[in-house]
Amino acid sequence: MTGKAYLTGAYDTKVGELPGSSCLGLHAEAAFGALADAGLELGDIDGVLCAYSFTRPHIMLSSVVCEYLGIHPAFTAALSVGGATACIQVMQAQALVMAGICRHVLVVAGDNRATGLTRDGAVAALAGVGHPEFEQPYGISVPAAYALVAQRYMHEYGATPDHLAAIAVTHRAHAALHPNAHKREPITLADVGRSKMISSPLRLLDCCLISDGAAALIISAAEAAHDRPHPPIALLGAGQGHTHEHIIAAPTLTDFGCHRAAATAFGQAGLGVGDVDVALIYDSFTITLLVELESIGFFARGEAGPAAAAGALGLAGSLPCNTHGGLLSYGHSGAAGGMFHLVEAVRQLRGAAGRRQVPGAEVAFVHGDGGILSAHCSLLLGKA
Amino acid sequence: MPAPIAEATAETLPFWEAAARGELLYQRCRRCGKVQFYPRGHCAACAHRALDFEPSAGHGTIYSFTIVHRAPSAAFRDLVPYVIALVDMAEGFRLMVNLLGSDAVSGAAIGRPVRIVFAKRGEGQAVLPQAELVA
């Protein structure tokens, strides 16, 4: 067990509407069930890395937060990179064990955007990522840039409302295997079809949620992961692209740094798409997964609509995919939204997913993006 | 409506006393020729730091388009549905609009020609690049 970093603690605390949760109880409460899930005091943490808050915003989050846990570690920093933070982290703490500064790290987000935000208020504090001057002043929203990306997905490639509904039906299926996930009633594709237009093409359905909830990892060098409780899982495999932040500024608006990321990633551990056995995948918006799906190259250019109409994202499909549930379902905290997908990653390696265990998984593909599909992180898992 | 706009900065000062004219300004490099939207103080293909600011006639097809239902804030609240496109210039830039015009919401695809205009947006507010659908 050298030369790599390993996964020896996961933990996500509920998600949903959590009247009465702050920003820094849910970070608390998150980063002790990491910390018993690892076997691990607060005292062996050395290393902290957090993400962002909308709820507490704070130019030094990672110190308020060691503060309100009482660590005084070696090493800590605030990441934010939108929704591909929570990877970064990983990855951040990947550099932090294998340079010998830390034996392990605390990664942890989390944020009681439900509860503490009004829906106005975070879709408002969401459209700040459009440009200042020549985005938001026509009126541009998160959701409204990823429809322009599914616009454009669909009149090249074919792909249609139906494909991108397949996509919320399958997670909803899967949220409703997962005890803990914010909407658990099964949906159809005529219900998504019904469901309230947005920004077109894209239908409330076709939205992620917006929900309270933190979620905590251990990242532990090789010489420290022996003799926890559970067996460790190695990090194989990461990269990272980024290509624009605005949308005025993609270079196109079909393929993106999730090429690049998910090639370093793969080209580092040795494996490629073939290999994993489950994906666990930034699901924002359906037309993100639809569009990383193809860009990485789990599928080709037009085939990922057709692929989940057909079960393929399935449990019993030829790519399980966001198991728990995703973003559309299981639920989104802000940074602790992507790492809620690392959270799933680890209890399939570890075979404790339950009523969602991909029988005999060894590998996982675990990918964040921030903005406007505009910063990418890729992980590959596997059992050490 | 108080539409959110920012505040101009050095580097973006021109576009806007040119918006305010009615005129679409793009820069393009001194050294490399790339043209680049939005303004920078460099150029983001080559580094150069000298780029000329060159007029736009004006015309344009929609790359990708919304119409958008839900507003992001109550500044939008009461224009919707509104149409955001992306339109790619003819010389070779991108920029973000509105699509304005009675036939704007049924008459949006990829691939139309478009035409800069340029309107008010609120009391006393900035001037800003819009587009028409070209019949």
Second form
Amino acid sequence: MTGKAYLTGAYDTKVGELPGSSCLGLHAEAAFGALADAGLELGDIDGVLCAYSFTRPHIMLSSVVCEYLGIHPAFTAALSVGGATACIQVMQAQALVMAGICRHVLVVAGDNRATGLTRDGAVAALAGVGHPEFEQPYGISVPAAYALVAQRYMHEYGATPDHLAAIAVTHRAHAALHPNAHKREPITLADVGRSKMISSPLRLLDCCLISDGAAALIISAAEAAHDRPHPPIALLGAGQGHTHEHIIAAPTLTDFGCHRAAATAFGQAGLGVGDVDVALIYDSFTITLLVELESIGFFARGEAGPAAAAGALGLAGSLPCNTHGGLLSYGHSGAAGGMFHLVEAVRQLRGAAGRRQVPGAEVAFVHGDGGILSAHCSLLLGKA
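Having seen the form predicted in complex with its partner chain, I'd like the form predicted alone now, please.
Chain only, nothing else included.
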């Protein structure tokens, strides 16, 4: 094993409403869980990458987490790229181990948003997403910005509310098979259609959850990935794509930086969309996934919605997607939301996903996006 970075440990905490949890406590649980999974001790870690927190905001969260854990790494940093953070953390860890700066990098993210953040606090935390001069004064919200994308996409390609709802229903069916999922109760297309309108055409069940929880991975250098408890998972390719920050500056409302990010990752891996056995793609809203599936290239324009309605994203479909239930049903606690996708990818490639297992899964595609489809990072993972 040379020339690559390897995922040697993975762990996620319970998700949902976890009374008494804290941001740092969740970070610690996830970190020690990933270490145990990799068969490592805290002293083996020489790099730590954290994300950000709404309930424990700090300009140097990685230093705070290291202090809490009692670790003094050779390298530490906190990244803040919205929902793309987890994938970019892994990409950064890859660079550290391939450059010889670190042997084992802990990447961790988490927050107790469900029980540790008031409704007003959540609104205030997300208020800064909009452009200060051209969006915020007019009251734009994150759901409204994604609804704008949905309206344009539906106008151009004829997607229907039921196409969006099919994504939510499929994700809930996957979550029902995961013992730790935040929401496991089955839902129907009618349930989605009856749920509260948030910003037309997006209803409550088109929107991701707000959860407590954390997740962590260990990224190891090739020479340090031997003799771990589980076969290491290789990072085959990685790429980023960025077209804008504020939605008013987006060059288009139907094609985003995920196109470039995925093309770079596939190029590095020498693979194509047809080689992917399981996909874990950011799903902050149903429209997020629908647009990204097409922008990445898994489906032609206008075809992802009908495909989802026909079951293509299910476990027995042509592209099993978000097999843990995604942000829509498994859980979403800030940057850990994207990390949950990565943990599920590792479990699928290990053959350890239980009733959610995709038979013979050897290649996983993971994608995170931050902001209003602003920052994008794609990863290709495979069995070593």
